[in-house]
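This document starts with one chain, in the form predicted on its own, laid out as structure tokens.
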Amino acid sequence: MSEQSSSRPLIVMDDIVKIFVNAAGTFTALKGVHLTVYEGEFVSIVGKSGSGKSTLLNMLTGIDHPTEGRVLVDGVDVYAMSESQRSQWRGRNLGIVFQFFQLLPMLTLHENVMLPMDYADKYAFDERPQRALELLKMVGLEKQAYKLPLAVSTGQQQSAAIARALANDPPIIVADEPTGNLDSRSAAYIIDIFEELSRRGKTIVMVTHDPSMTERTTRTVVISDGELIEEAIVLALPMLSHPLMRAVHDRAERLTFNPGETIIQQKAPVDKFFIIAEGRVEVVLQVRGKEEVIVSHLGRGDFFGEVELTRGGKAIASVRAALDAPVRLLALSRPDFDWLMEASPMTAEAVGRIVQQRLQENRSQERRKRPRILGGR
């Protein structure tokens, strides 16, 4: 995800723990999850079966209760309400799309879409039929409006479920495996609808098992064994499998540098691979004695240190925290970096291409006759 400077936090999940208790004992499904979703984002939540995806979604929708922690939606504490208050709140603020559609089989598509309006009593009675037709038209089902769910295809049923989720014009759409039972063509059409809704300002949170779906969302959140993987790892190393992402998450050292503080000194040994988790850094090349030229700025999800670790030798440039804010980094030791490159040849190949690109950038800067001088440095 890009830095959220203009969007406001719409969903805040603060230290969410969920423990299930049954005859076999206790099972911790969510282990202190922190997640913020910003207004207008299209977020995919991915992870293997049993990782906690659907449990996380149930915490957001108010369908289930967290054992610990708070869920705030547009500033409202979801679990400070009574069950009846939460049900009314859900009907007005969330549109939920289920994997198995959950359309009532004895009602037409048109009647299914009107149902949430009847329940929440949000629109005038005589406005509801026309609004339902407009929503069905938006998802391409105006000609099927008066058919029963079983009389249309599975893709059309899911489209109708999306229209129903939009019935009360909620700011948030929550979808649990919405393409899981669809063919590739129908699945692509459903994601087309979600993309259009996102462009119109809706905030969409979608659980999916299909990695190809994440390519069309604005942000991907990976969950593993009830914990969220640092999103910077997902951005920096997208070719890693989820188990390898989890391994990097567990092995990484967390470091923080103050504004302007040096992280790597040019010509000094480098023994770590750094991923930027928050903030920005400047890559600075020293030329002509004490003069400096900024080679590049790097932000969240970018990495550095790979040139020296893959090619040996000392730092080809200095790296320092930008002046506007602290920078938080994830750091892998040299042995862990070597292990990662061996464990993921595709990642090693991608890193190798970046090494060549950055070496070329540095050579180009060194050849310039008039480097940009930093005043006061």
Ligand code: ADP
Contents of the next structure:
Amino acid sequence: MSEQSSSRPLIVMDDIVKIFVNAAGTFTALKGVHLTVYEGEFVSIVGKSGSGKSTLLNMLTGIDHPTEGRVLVDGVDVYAMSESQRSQWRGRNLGIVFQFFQLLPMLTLHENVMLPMDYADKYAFDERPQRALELLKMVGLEKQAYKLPLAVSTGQQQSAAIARALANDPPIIVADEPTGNLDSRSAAYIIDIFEELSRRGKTIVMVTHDPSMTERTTRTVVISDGELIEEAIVLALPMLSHPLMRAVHDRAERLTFNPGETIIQQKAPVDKFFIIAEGRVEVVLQVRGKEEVIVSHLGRGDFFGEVELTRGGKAIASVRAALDAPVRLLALSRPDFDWLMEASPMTAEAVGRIVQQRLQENRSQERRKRPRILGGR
Ligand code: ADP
Ligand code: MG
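Alongside the form predicted on its own that was just displayed, please also present the structure of the form predicted in complex with the ligand.
Okay, now the whole complex, with that chain kicking things off.
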């Protein structure tokens, strides 16, 4: 069970553009977003206020429609349906949680949770009260079930809103800053609930502005001015601020190498910093003349070239694309790399630690009499 996700794409957003038109003119809120979410993933979407997070979720839920592009959820084209089909489909397939709970104030928590069951008509009429009670129990609200929303705390209101989102047992939960209006203790409790749902196999997409929440999800997507930052950058250099991630995204050169192709030659000069966006590379050391040792394998979100750029000098090992598939790289020039390390001291420190570690590995490899093949990091 788990943090593990299948490789079945459940949500596919394909080149989504959203342009708002109003009296002031037009505003492009999403500039061609591609996002695939696999079954079982718990994805957090982060980005500063106004970057397009809610707009993105609204494209996914069918609450608003894209100007261009396609959204497929479990193979269903969300915008090929009529408005009423879409609303039926949403009720059965998506559980939506908002920042401001949006419970109906004159209904008890129990009645609020039953409401989506009445719309979707998935569970028999007689089963609904018991099912609603079980859901409320799951989020720790069995004692509050028959209270009105305003009679319980804001954290409890959000817990009830989650129970409501689960009413029709949807495979996907979508949440827009679900902890944005809560104190830190209630927020922690709400995230516990989401984690539990993830363990039970739900696919979750959650917008959050709280960086501590992203540590609890299986994947982080950063949005900046209506564009997604290449995820390998977020994985490789997580300490960068979003504007700096964006700068890397914009400045990096995109390179592809064929299986087995050499990217860096040992002892040759290196003038780029490489981040692996897709595929794998082998780090290969020539030891005592002809013997070749694969020192390590690096994959998506790993980087190389930093040893040479920070220490000067020639490549301490060769790097080549693994044999199974081509490798896609993001490459920063030396001036851009130097600029980045200066702009983010924390990143420079993290990179520095990896440099030390790799130099040490390298030295111990060279000291070995008999070369040994090491596995991945
Ligand atoms: P976030 O959720 O990341 O804070 P939003 O997705 O709500 O950002 O908004 C992204 C941008 O789109 C903002 O600049 C916002 O002002 C604009 N926007 C959102 N909705 C509308 C709308 N209905 N009409 C015009 N502009 C909008
Ligand atoms: Mg928002």
